[in-house]
Every structure is written in C-alpha cells, then in structure tokens.
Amino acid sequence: MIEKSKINEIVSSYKKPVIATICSHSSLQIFHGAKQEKLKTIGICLQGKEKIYDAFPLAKPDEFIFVDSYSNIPVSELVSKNAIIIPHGSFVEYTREKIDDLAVPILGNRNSLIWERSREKMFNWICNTGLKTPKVYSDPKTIDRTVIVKFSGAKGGAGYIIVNSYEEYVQKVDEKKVMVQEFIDGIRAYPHYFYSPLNKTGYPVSNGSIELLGVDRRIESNADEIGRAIYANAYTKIGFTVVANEPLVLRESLLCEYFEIGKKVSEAADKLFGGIPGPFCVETIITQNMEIYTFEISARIVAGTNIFANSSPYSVFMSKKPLSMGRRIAIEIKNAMKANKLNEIVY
C-alpha cells in the first residue's frame, strides 16, 4: 500500500485540481458535475469508446487519455496534470488490487476500498456498526434456510445464486471466494450518503457531518421479472446482475433511522481504517415488519446516483442550486483546494 504521505506530498503541489475517472459507470453525472463546477476533466478512456461522450456534450470530458486496458492507469501523465481519481463501480472492477499502490490522488481513503473489496473485511465493518445484519454463514454446510451466495468484487450482482441446502450449495458453487449470506425477504433501499470533514451542516458525525443525497432501488436482470416467467410457465435460472436503477422516497419517518445507519457506517470506518470522506452507499432491506437489515456496503460513488443526476428529493432540501452526486463531489475538493485541505479529502 501507498503510504497515505506520498499521497499528502503529490497533491500539495496541484495548483488547480483536474476531476479524472475511467470513462464507465457514472462518469457522465461526474464529468457534468465537475463542469457545472467549472473544474477540468480527464476522461480514462478504450479507443472508441469516446463516441458515447461525443453524445452527450454536456457530460463529454475536456480531455481524453486512451488506454489499452482499464487496468493500466497512466500514472505519471495524471499527476503532471494535477489529476485527482474519482473511483466508482467499474474503477474498483477494473484496477483491483492496483488501487493499492496507484500513485495518484483518489478522491476518499483508498483503505476502504480494499475493506469493500473483501467480502470478509466488508462484514468485519458492518459488524462493528451494531446495525441488525443477515446471517452470514462461514461453514455452508450449517446452511439451514434459504441463502444467497454473492462473490467478491464489484461486478453489480452477476452470478450470484439462490440456494436452499449445503447439497444445493455443492451442486452450484465452485468457487471458493464467496460469502453465503441469509436471504432477507423486504424492499431494497440503497441510500446514498456524502460524508464531509469539511462541512458541518449536514447530520453530525465524529469530525464531520453526512449527508442523504438521494435513495435508489436496482434492477436486477431477471430477478425482478421473474413473476411474468413463472406466470408464462417460462420459468429460467434466477440472475441477480444490475442493468438498471429507479428512484425511491422513503416515507419520512425511516430518514431518523437512515441517518443513523449513515453515522454508524461512517463512525466505524473512523475506527477501522481512517474513514470514509466523499459518497458512500449502504445496501439495506426494509421487510414487511419495518425492521431494516444492512447488507453491503460500497465505498464510492454508486450508479444509482445517475437517477438524479440534476438533483433528487433530498438535495433540495439542501442547496438552492442543482445538486447530483457528482456535483457534490466537485464542491468538496474545490472548498478544499480553496481551505488548502486537500489532503483531508484523498488518498
């Protein structure tokens, strides 16, 4: 790993921060709202791939870098251009263990994206939340109830399996990097938190404060059609793999309880590794009796945020001007450039 000071050393010398990101998963609401922000952007881009940004003009980086491969972030060129990664879904797919030691600025503390990245680490964190948890079983052959097997890394739900028995579990799961966890039946609520060092407006945590920028649900390739298969009597293998995200406005009696949900996520980051700066998502299941189970945590920018990607219900409620997620991350290094902060904010 990096030494977080190399990290403090680079960023003291930028003059004026650059917004780059691999051009993927919620790179158009990040390069619009670094616009909007009247910050530069850097598009980390495959050859061709750039006709996509060419269509949409308002969200089109001001300057590309092409690579072979997302995995082979060109270093040296990034930093001469006092780059400062956002990471996302695809970033942390892609690079991997390479975010380690990738001499660049990234926007939040790149420790927890290793602890999102281990299924065994992320459950370590949610744990020291005290919130109320799925069952997690670490031997499947004491699986006693319907289960979900989720494998590791951020490949937005593909491949995991629905299994009822370890006899079921050994006939559909040949990998050994996987976590089994109980299977919650309820609504799915993904909320989308920013945590600040810097801004003390928002619901106060230890150092900071959060904010609630808006709440999505996934869509999940079949998973979420299945009722139209069975009616068909057309029914196929179950697939969890995201391919789409809609709005949700939970009723205002739940926001206490997300808050809260927020806090604790962001307070046990403090204790495990350092923190959290910048969005953050938290993945929960509401079931029929209010009770509400956290599941998954995603230490970046997540794509239900490309929802709202002018703003949402909740950014209204605090700022006067159109507030997405990218937005949002562009304010935070451009008041911390402006506070000579920076180094508060990246690692």
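Residue numbers count along the first chain shown, from 1. Given the structure is predicted, the values throughout are model-derived calculations rather than measurements. Rigid core (definition): largest C-alpha set, two forms, superposition within 1.5 Å. Compared with the form predicted together with adenosine monophosphate (AMP):
- The Cα position of residue 76 differs by less than 2 Å between these two forms after fitting on the rigid core.
- The rigid-core alignment places the CA of residue 120 less than 2 Å apart between these two forms.
- Once both forms are fitted on their rigid core, the CA atom of residue 201 lies less than 2 Å apart between these two forms.
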Second form
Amino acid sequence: MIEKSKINEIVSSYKKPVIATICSHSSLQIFHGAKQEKLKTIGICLQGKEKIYDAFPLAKPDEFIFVDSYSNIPVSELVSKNAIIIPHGSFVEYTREKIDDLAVPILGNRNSLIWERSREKMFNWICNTGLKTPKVYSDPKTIDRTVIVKFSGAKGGAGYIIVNSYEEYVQKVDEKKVMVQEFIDGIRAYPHYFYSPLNKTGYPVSNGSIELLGVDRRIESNADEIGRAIYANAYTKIGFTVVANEPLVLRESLLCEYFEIGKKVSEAADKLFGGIPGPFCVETIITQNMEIYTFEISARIVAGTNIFANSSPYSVFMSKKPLSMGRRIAIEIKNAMKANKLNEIVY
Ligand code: AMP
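Please show me the structure of the same protein in the form predicted together with adenosine monophosphate (AMP), now that we have looked at it in the form predicted alone.
And the full complex, kicking off with our chain again.
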C-alpha cells in the first residue's frame, strides 16, 4: 500500500484540485455536484461511453481521459492535472487491489476500501461498532433458523441463497468461501452519511461531525416483486440482484438511532484504521419490533445517492442550495483546500 506521506506530498503540490472518477455508477452526480461548485472535472472513460454525457450536458465532465480498461488508471496524467479521485462502487470493483498503490490522492481513506473488500474484515468492523448484527454461523452444522448464504465474489447480492437447515445447506451450497448469516425479516433502510473531520455543524462525532444526506432501499430482483410471481404460480426461487434504488423517509423518531449508527460506524473506523472522511452508507434492516440490524457498510459513495441528485428530504434541512452527495463532496474539497487541510480528507 502506498504510504500516506507520499499522498500528502502529492496533494500539497496541488494548486486547484480537479475532481476525477470513472464514468460509471454515480459519476453523473459527482460531476454535476462538482460543476455546481465550479470545480473542474475529469471523466476516466472507455471509448464510446462519452455519448452518455452528451445526453446529460450538465453532468458532462470538462475533460475525458480515454482508457482501454478501467483497471488502467492514468496515474501521472491525473496527478499532473491536480486530480483527486472520488472512489465509487464501480471504481472499487474495476481497480480491486490496484487501488491500494495508486499514486493519486483518493477522497477518504483507502484503508477503508480494504476493510470493505473482505467480508470478514467488514464484519469485524461492524462488530466493533457495538450495533446489533445478524448472527453469523461459522459452522453451518449449527444452522438453527433461516439463513442467507453470501458468496465471496457476488456482486450486489446476485446469487445469494436462502436455506433453512444444515441438510438444505449441504444440498445447495458447494462453495467453501461463504458467509452464512441469519436472515432478518423486516424493512431495509440504507442511510447515506457524510463524515467531515473539518465541519463541526452536523451530528457530533469524536473528531468532527456526520451529516445524514438521504436514505434509500434497493429494488432487488426478484425479491421485491416476488408476491406477483407467487400469485401467478411462476415462482422459482428468491434472488437479491440489485436493479435500482428508491427513496425512503424514515419515521422521524428513528432519526436519533440512525445518527447513532452513523456515529458508531465512523468512530469504529477511527479506532480500527484511522477514520472514513467523506461519504459512507450502512445497510440495515428494521424488524417489526423496531430493532435495527446492521449487516454491511460501504465506505464510499453508494448508487442509492443517485436518487437525490438535486436534494433529499434531509438535505433541504441542512442547506439552502440544492445539495446532493456529489455536491457535498465538492464543497468538502473546496473547504479543505481553503483551510490548507486537503491531507486530512484524502489518502
Ligand atoms: P449485501 O451483499 O450484504 O449488500 O446484501 C444484498 C441484499 O441481500 C441486501 O440488500 C438484502 O436485500 C439481502 N440481505 C443481505 N443480508 C441479509 C440478512 N442478513 N437478512 C435479510 N436480507 C439480507
């Protein structure tokens, strides 16, 4: 992993930071937010994909750098242009371990992406928060209730299966590297947070504050419309492949607990690997008894924030100007630049 001091050295030479990311996932929102804040933008793009941005001119990056493959990030060109990379889900997916050594400043803490990448490390992080989590079965022989079996390379829940006993597990699962987790019956809520070590005006956490910019839930195929298939007698088996996101507004009485969830995730990150400046998301399920289970963290911007490209039902209470997560990122970079503290929000 590249040394933090090396990234500090690079970023200390920046005159005017430019926002760069791979043209996918939440890039329209990231470019749009940066443009609203008058920051220059670079899209790392495959030939042909730029047409999408012609169709959305207000979110078109000022410049494209074309690559043959998203795993080949043009490092020196980005640094020469004073770029700060905004990592999103596709960025992390395409670059994988290569991201650890990229000699370009990345918004946030690249250590967190390592913790996000490994299911075991991620669960360790969640356990360190002290939040309620689904029971994990390290020995499938002890399965005593409905569980969800998560495969290691699965993208967005694709291929997960549900089993009810060890016998069913043996029948249906032949992979070794899986996580077996208690299936929680309830409503999924995925809050989007922004942690700033520079800003003191949000919900206080040990070294700064967090803001709640929105909440979504994913629409997963076929889990979210399975009732139709059951009625039509066309039911095969439940699946969790993410296909879209929809907005949620939580009961106001839940906000206290959700701020605490964000705070605990952020403070555990401080303790384990030096914090998570910038956006992050926590996946939770609320049961009928109003118990909240936390089962996953995304240590970066999530696609669920795309619903709120202008404002969210929460950001309107924080900002007079329209505020998306993309714009919040740009504001943080500008504030850090002004205070000469860019090194506190990148690695
Ligand atoms: P994940 O890969 O952990 O984000 O999970 C993908 C999807 O699987 C989630 O969005 C949920 O719909 C479902 N899921 C994951 N874990 C659980 C769980 N412990 N209980 C119920 N559903 C789950």
